[in-house]
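First, one chain by itself in structure tokens, the form predicted alone.
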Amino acid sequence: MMAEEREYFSRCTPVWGPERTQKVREAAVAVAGTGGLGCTVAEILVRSGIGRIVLIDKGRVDIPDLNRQILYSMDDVGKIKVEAAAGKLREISTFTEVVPVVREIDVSGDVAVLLRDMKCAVVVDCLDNFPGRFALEAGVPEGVSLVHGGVERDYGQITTVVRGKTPTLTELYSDTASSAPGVSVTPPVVVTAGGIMAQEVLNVLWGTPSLQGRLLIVEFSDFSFFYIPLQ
């Protein structure tokens, strides 16, 4: 690392150690969806020193997004989300390559080609609808972990899916035909769940996933956190 780079990460390195810090610096991660969860995950990963981050979304910033999507401001309303987010992330750190991809994740199969070409070590599901999540999961390359998160009202849930080792999202949510964007949700649970997802991405990169094979529920109504084993 150059002197400025070492200084930037000087508070993290004593906690993680040089080996883990270097693994983060060399890794590429794809974040699917740059809404509330995606903004939080992306910002934390960039501040943590991720080597490359790929942002995938087709949406534009709307006023209702601003109360919880922390990379955007009033000046961004109407802008393409991944482009606005990429600009903010580049201002935060010059040590991460930020790749914005304007693309909708659907059953067309394009996502599989994209994820394969990007060679990302982890894919993060920050989407807000199940058809998109299922399409994303189907496109994740063999052996690559998918960190999934979802939020609604004042609770969130996070798990890590690995094909052949854990239940798939399709299996977990087989009774869920669809979910419409625009669900009610509060800023604290979005940022908290996104922070946990970002930490789990780091755990996966270090080979110590905490949520593989279990679902973490974050309940803000009474500040309870509990796990559901997944079989």
The other form holds:
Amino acid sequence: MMAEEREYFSRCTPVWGPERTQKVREAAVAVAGTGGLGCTVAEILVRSGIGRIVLIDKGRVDIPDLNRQILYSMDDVGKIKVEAAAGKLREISTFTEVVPVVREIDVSGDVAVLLRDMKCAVVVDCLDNFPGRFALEAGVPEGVSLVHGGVERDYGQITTVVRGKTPTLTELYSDTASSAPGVSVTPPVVVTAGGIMAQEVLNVLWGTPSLQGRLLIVEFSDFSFFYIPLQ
Amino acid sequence: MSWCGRPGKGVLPDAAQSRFAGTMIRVRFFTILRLLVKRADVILDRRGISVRDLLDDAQRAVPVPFLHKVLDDEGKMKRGTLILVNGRHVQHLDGLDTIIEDGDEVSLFPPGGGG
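Structure of the form predicted together with its partner chain, please, following the form predicted alone?
Next comes the full complex, and the chain you just saw is listed first.
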């Protein structure tokens, strides 16, 4: 590590130690969806020194996004999200390779090829709809962890899925999960859930996932955090 | 801030809930259902009861009806709320006919769909 790089990460390395810091520096992570959760996850991972981050989204920045999508500002309205986000992340740090991909995640299977080619160690589900989540999950390469998050109003849920080891999102949510476009959601729960997801990505990279096989529910209506073990 | 493992506000006093934890059936409410019924959970002295009948009993134990959020007019599960029995979706068990036994936990959970 060069002197400037050592200095940039000098507040994390004493906590994580050199070995875990190096694992973060060498890892590639894909963030699917660069809305509220995706912006938070991406910014934290870049500030943590992730080696490469792949941002996947097809949308453009809109005014209602700005209350919680922390990488965007008024000047970005109308811009392609992943390009605006990539620009902001490159301003934050030059120690991460940022790869923006303008793409919808659907059942075409394109995402599977992309995730395999990018050699992503972790895939992060920051999408805003369940059909997209199920398509993403289907494209995650064998053995790769999928860190899932979802938010609505002032609550959210996070879990880590590994095919063959945990229930899949398709099994967990089945066809009972509804998805209305433009869900109501508050900034604190988005940033909190995104922060927890980012930490869980690091946990997975270090081989110590905390949410594999259990669902964490973050609820700000009564300030409670609750685990449901999953089968 | 409260974390898992805390006593909930069920039909029994907290001390009684702790004493009976694991020997009765707990129904947990999350997110908008918790706001609606104004309870985190109820503990019911039942065994060998179907999810459908358990939900009926749970509704009688809370101050505000909630079943209209979970079931449609025909008594089928509505989209938007998961019913988990010990962390497993009832659709992968016997649906609303799944039999609940001592110590089981049923969680009613409308997942957040946004990102």
